[in-house]
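Encoded as structure tokens, the following chain is the form predicted on its own, with no partner shown.
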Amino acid sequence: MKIARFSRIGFILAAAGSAVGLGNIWKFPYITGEYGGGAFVLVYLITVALIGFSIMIAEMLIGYLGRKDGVTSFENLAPKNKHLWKFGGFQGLAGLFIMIFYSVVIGWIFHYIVTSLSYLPASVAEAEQTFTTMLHTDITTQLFYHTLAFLWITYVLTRGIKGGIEKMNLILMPTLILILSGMFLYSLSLDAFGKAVDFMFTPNWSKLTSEAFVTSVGHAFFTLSLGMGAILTYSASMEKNSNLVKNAFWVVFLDTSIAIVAGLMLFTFLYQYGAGPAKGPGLVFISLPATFYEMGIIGNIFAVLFFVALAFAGLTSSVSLVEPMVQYFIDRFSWSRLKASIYMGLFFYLIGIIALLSNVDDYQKLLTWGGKNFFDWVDYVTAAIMLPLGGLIMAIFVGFVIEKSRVESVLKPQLGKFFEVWYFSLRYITPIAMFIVMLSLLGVL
């Protein structure tokens, strides 16, 4: 039986689709605003180059050499203690856990696509009231769109590498880039564009605290979809003799470019109409809808296009979050792709309902403990423990466990004289950085 492989462009778009998610389009802008604009952007770009790029190559290497699911790849590539190292492959569970709340958020975006066709809030206060009403009382709407997200993601997964994941990304990723590019070109014509450029690229060093450094490392890592087995799993289906370094570069370039373009576009709109970079869901679901209202009829068009682009980013990421565990059950237990996709889909869908209900007033108290509701706890555990731990394991495995000669045989021809720089960064700089990020997110530092 012939194993389905990504084409080169298919792999790059699928991996970029995995990396380009909700964090690029709304999280990056608001944390940039919180930590001093240009100063934070500079640190972010440096950490992407030194840490994110290093881990991206390492994760691709494990998948490319292992040619199986994450668990099997770790087990097969470990020279010794295979029974222990196989547990490194279970980082795919992080993606599945992220999907518990990610699917709910995609449901919110679906809802806003529909409502933006005919309605936009006239003020930030009205936008906040609309969003909080949906979040805290409207179970039916959230459940309906959460179900739509589950059905779409599961269907794509059942279609496999070529017919599902690659085909979806070949359509959605170029469309996402086209929509954002069009909105960005429009923002160039607005008076506030210069102010957005100044904010994004003129450093405000007074806001660049040690917390900002930790945040930049964490976000650079997480936005590239690393430490959850997605890039590893996709790389297992990469064509032979692929250039991992070039593929990693294009994925990192696309991911970072989209974040920068989104930031410039959103800050231009917000400054043009007197709003600011609100934190968290407030930016996308409160500040922006009120800003689009100020544009008149073109605001409805832009609102729909923006939420469609955001939905596409979320959906391409979602498929990659679930695929590692789908592939695990296919490889290790000989499940059919249909069975594995449905079971994994039902896992995040059913537990996602609990996450959804934990925001609803009638159930919030029951589903809240330690100052966080269930939705927030899943977000916290994946971000503070599972993803940093996955990245740490990846760096140690490639840097210290796999024989250097084996790593060199693949990457030295591609990296040339920079191989030793990359290898040193992977062995020492990246593990220390990820350990610090994890301790910081856990509140130890």
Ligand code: PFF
Contents of the next structure:
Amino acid sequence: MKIARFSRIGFILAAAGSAVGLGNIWKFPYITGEYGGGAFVLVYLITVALIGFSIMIAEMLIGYLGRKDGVTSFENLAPKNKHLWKFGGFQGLAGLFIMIFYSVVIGWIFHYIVTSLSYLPASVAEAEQTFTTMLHTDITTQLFYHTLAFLWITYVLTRGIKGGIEKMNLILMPTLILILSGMFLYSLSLDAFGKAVDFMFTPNWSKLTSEAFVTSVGHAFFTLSLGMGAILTYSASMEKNSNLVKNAFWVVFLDTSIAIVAGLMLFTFLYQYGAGPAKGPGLVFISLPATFYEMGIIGNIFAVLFFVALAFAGLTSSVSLVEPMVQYFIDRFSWSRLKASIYMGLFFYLIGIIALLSNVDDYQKLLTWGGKNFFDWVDYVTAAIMLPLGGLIMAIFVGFVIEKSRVESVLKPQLGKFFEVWYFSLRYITPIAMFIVMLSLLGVL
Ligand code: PFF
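How about the form predicted in complex with the ligand, since we already have the form predicted on its own?
Entire complex below, previous chain first.
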């Protein structure tokens, strides 16, 4: 049987599609706002360059050499203790867990695409009211759109690497880039653009707490899709003789530039129309709709386009969150792709309903423990434990477990004299940083 592989551009767009997601547009701007704008952006860029890029290459290497699902790839590559190392591959579960809330959020975005066509809230207060009413009381709407997200994502997964994932990314990613570029160009023409640049690039050192460092590393992992086998699984279908370093560079570059462009554009709009920057996660669902309202009719068009772009970003990430476990059941249990996709889809869909209900007034109490509802727990456990743990395992695995000669044979020709720098950072800087992040997110530090 001929194995389906990504084309070169297909791989870059699919991996970038995985990386560019809700995290870039939904999370990056508001954490930037929270931690002092420019100072945080600077720390974030350094984190991405030092840690994110190193792990991206390492994770790609595991998939590229292992050629199978995460569990099998770890098992194939570990020289000894294979039965232990194979657990590294179970990181794929983290993706499935993230989907539990990711799909619900994509559902909200679908809903906003539809409503923005004809309605925008006239003030931030009204926008807040609209959003919280949907969140806390409207089960039908949320369920409807969550179902739509589930059907779309599962369908693409059943079509496989070439006909599903690559094809979708080849269409959605360029469209997303086009929409964001168009809106960015418009924001350039507004007076507030300078203010947005100031905000994002002028450092306010006083807000740069140690928490900001931890957030920056955590976010770098989340936004680059690292530590949970998404990049690994895609890399197993990379063409032979691919240049991993170049591919990793493109993915990191696209992800980072899209986050910055989206941030500049959003802050310009927010400043221009008076809503201001730091508004927490409600930025996209509360401040922005009210801002689009102020723009008049062009605001409706922008709102729809913006939410379409956001939906595309979310959908291309979603398939990569589920694919590791789909591939796992195909490789280890010889399930058909259809069966694996439907089962995994149903998993996040059904548990996603619990996450959805945990925001609804009538069920919130029942689904809240220790001050966090189910939705927030899933977010917390994946971001605070599973992701950094996955990164840590991968760094140690490539840095200490796989024979150096094997790593060198692929990466030395590609990294040249930087090979040793990369290897050192992977062995020492990254694991220590990941460890600190984990402890601090768990509240130990
Ligand atoms: N990178 C995605 C985002 O920024 O929204 C989220 C994500 C996708 C995380 C895939 C992890 C992953 F494996």
